[in-house]
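Only one chain is shown below, in structure tokens, and it's the form predicted on its own.
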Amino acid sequence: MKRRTATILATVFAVAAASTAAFFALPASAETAAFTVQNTWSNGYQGQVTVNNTSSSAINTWKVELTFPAGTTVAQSWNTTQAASGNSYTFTPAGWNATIAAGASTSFGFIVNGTGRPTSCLVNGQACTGTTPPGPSASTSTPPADGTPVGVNGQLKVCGTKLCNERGQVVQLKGMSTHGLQWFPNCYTDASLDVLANEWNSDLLRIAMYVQEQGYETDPAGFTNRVNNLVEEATERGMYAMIDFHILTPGDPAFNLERAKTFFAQVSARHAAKKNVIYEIANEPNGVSWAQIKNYAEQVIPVIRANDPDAVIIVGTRGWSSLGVSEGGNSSEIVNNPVNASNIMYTFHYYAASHKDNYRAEVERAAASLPLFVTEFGTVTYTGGGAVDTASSNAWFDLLDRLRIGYANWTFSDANEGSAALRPGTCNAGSFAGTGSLTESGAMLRNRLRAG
């Protein structure tokens, strides 16, 4: 916070923890399946798998095999016959649901002890990966496969207090934020973005474009071009791209109102036909009232809507996007006086070592009335430094997963600070694959995203 700083296609097997965080492509002509989390608690969760027959003839039987990480077990299941061998579980029909008519589906559920999500699967004996993923040095700068986050979910929209895909299903996007583009250009290359999309299974890339601090105001055309290029890179990999107008100092968004109008007019015109762009119009307003933030939003949103009427727009909140908590307020001011616009969400930011139970309580309360997105969070203190607070970080993850609130971690960079996912020097070296270059925070986030 106050730091410096489709039919579901027959080629898709999507595994997601109440979202679409891990993806596995199936060979053509196979049925598809989708894993979702229905409910969670501190030491377990309820999962469900839906098997879909997208072919033109009936399927007479099915078998789903899921592998879970060590320490995670399936305690019970229903609408299926379950068998286990080590960490691998096989689910076959209960009898009455063996046949799936053309275009139909069936589902089964289970209770899991532990928090690990499935790490791999087989469907009717076929390897769910289907094809060999590219190696760490390969580039995937080609149109995305249908099993990517955008391929599975398409155009997002706000439905009630949740984020939903184009079929109206709730999704929870999980991903990483860049650091300032002016400081870490070598961190955002074909190689690093391939790793983020294909190895980390990141749903989205938040593109943090600072306005001040040697940012946009120094070279509007140059920084707009950098943002556009990164949106294209995310699009090629099937990730969602969140364009962050990163205001921080000064904290009054009105200071940058005209810049915001110019910038968002240009980027929304460029990307209006895309399904994967989300607009975050004010990173961390601070020192101003909610009424002032609302006024800013109601002037910027129409600029985007003139070009892109369908995209989700995210509005910053008071007190460094803390819903006002960091300045002695709370979300009631937003609930009682919401932004006069549709298809919008509200920002919440936290840093786990600094923001704990009272912040979590406010998020729980606000989420009942407001669509929230954690567009930035850290595992360390609000300065971006210090040690990883594992307990508080896990408490936050559990809360966000239960409430189905999406998030982007600060940061996918090699900054010399605790919040950075990469060790200093990693980006200049250009080697991003595996775990050898990760900080403690980076290892935590990589594991979290890969688990779903």
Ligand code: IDC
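Here, rigid core means the biggest group of C-alpha atoms that superpose within 1.5 Å across both forms. Positions refer to the first chain, counted from 1. All values reported here derive from a predicted model rather than from experimental measurement. What changes on going to the form predicted together with this ligand:
Relative to the superposed core, residue 62 undergoes a C-alpha shift of no less than 2 Å between the two forms. Core-superposed comparison between the two forms: the CA of residue 92 exceeds or equals a 2 Å shift. A movement of the C-alpha atom of residue 177 falling short of 2 angstroms is seen between the two forms when the two forms are aligned on their rigid core.
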Second form
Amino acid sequence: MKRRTATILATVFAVAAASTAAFFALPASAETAAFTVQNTWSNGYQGQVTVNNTSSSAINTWKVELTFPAGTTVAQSWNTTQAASGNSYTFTPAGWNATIAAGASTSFGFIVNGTGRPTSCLVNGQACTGTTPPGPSASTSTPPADGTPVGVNGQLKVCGTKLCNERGQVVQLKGMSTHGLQWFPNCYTDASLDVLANEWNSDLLRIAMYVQEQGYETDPAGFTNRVNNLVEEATERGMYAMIDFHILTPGDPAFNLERAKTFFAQVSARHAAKKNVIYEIANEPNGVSWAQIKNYAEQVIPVIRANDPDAVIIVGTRGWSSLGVSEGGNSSEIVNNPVNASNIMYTFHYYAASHKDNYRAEVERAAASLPLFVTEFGTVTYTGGGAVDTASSNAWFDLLDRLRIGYANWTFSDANEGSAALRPGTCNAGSFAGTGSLTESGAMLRNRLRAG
Ligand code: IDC
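Return the form predicted together with this ligand of this protein as a structure block, the form predicted on its own having already been given.
Below: every chain and molecule of the assembly, starting with the one above.
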């Protein structure tokens, strides 16, 4: 143990010494840095700093120091290594972006809790007097006029550990998941989807296509068609459409590998030109190793990419998409052995009455290194039934909002179980508007989504 500690300390010391040498070797005005605000919300904002090398030779490293007013903190950053001392934050390279060629620049981003802007900014010890380099910036681009989630945000992409819109602003999508399409066809109609989009302000429709349990495997063409139709319905309403390949039992995604390849080849070909389709390739792997899930992902992702190269793809995680926690593991197995693909995120699922502090702690830890999407959660127990756990649900919402992690609630349906948003009989009656048909969970979600 002692030997190990000594070695690590020695390494850190060596790196620090090298960095210091590099700073002093630089010409006095080699770097400038520009701080910009990319996106704001009621109690926070997304900042970015671009470090420019204005000299005619490469620089080997950089250091940006930002000081914030009391009450404002940096929650997270990406493309950088962050250290804090009181209200002062030091940002150094992430590892791969230390060297900046002559005339080039590099940027890093961060999420701020609180509204205070930096009161001081230093780059390699000098005041950040630089200007934003040429190119699109948040302040010059104009969101499309239609005001829908897709109209405003366009094609999404993974940016560091976050999800960004087409202007590079972090976005947190909030929406609803269908129940199994095989069981609740009357819940997904023009009328219900109008209410979901226009009244609930849902950013997202997750389309849960079970593979077993009388799902896809019984009628591949029919279920592919239903999914395609729901993607079109979401698109018409400016919502993102998340195509969920809802494997559950058996939990090994390899059992459905050939079905997944066939299905995703077809739906990605059909929707390749759209900006609003997100692919979720394995709902809840269970009873399998992370290596097996990764292997599945690395076979399915190229099938989608061949048709739709820029779509965001979400990969399920071990233990019913618990980042491994429900099977005694944790997210380190993913961090140490990530899926070999870009523009992907990892799934986390929770049910608030069953999954509490230890799961929240793991999400917070994982979110520092992995892009996460809560593609399914319930306000009740993991069975899908039971009472709403208001305290745990609110603790989850607070965490996800703080980390800007998107979510979809199970379910926008009238199933006879506590997780359903609509009371039994609502879908046959076709009475979706207002609050009269909502369960306790439905009322909680409608309020959340309407609040934005
Ligand atoms: C549940 C449904 C329930 C159905 C059961 C089996 O709510 O009506 O009988 O599936 O298909 C998940 C799964 C999701 C589960 C949900 C609640 O992704 O399919 O739905 N849940 O048990 N993971 C954790 C909980």
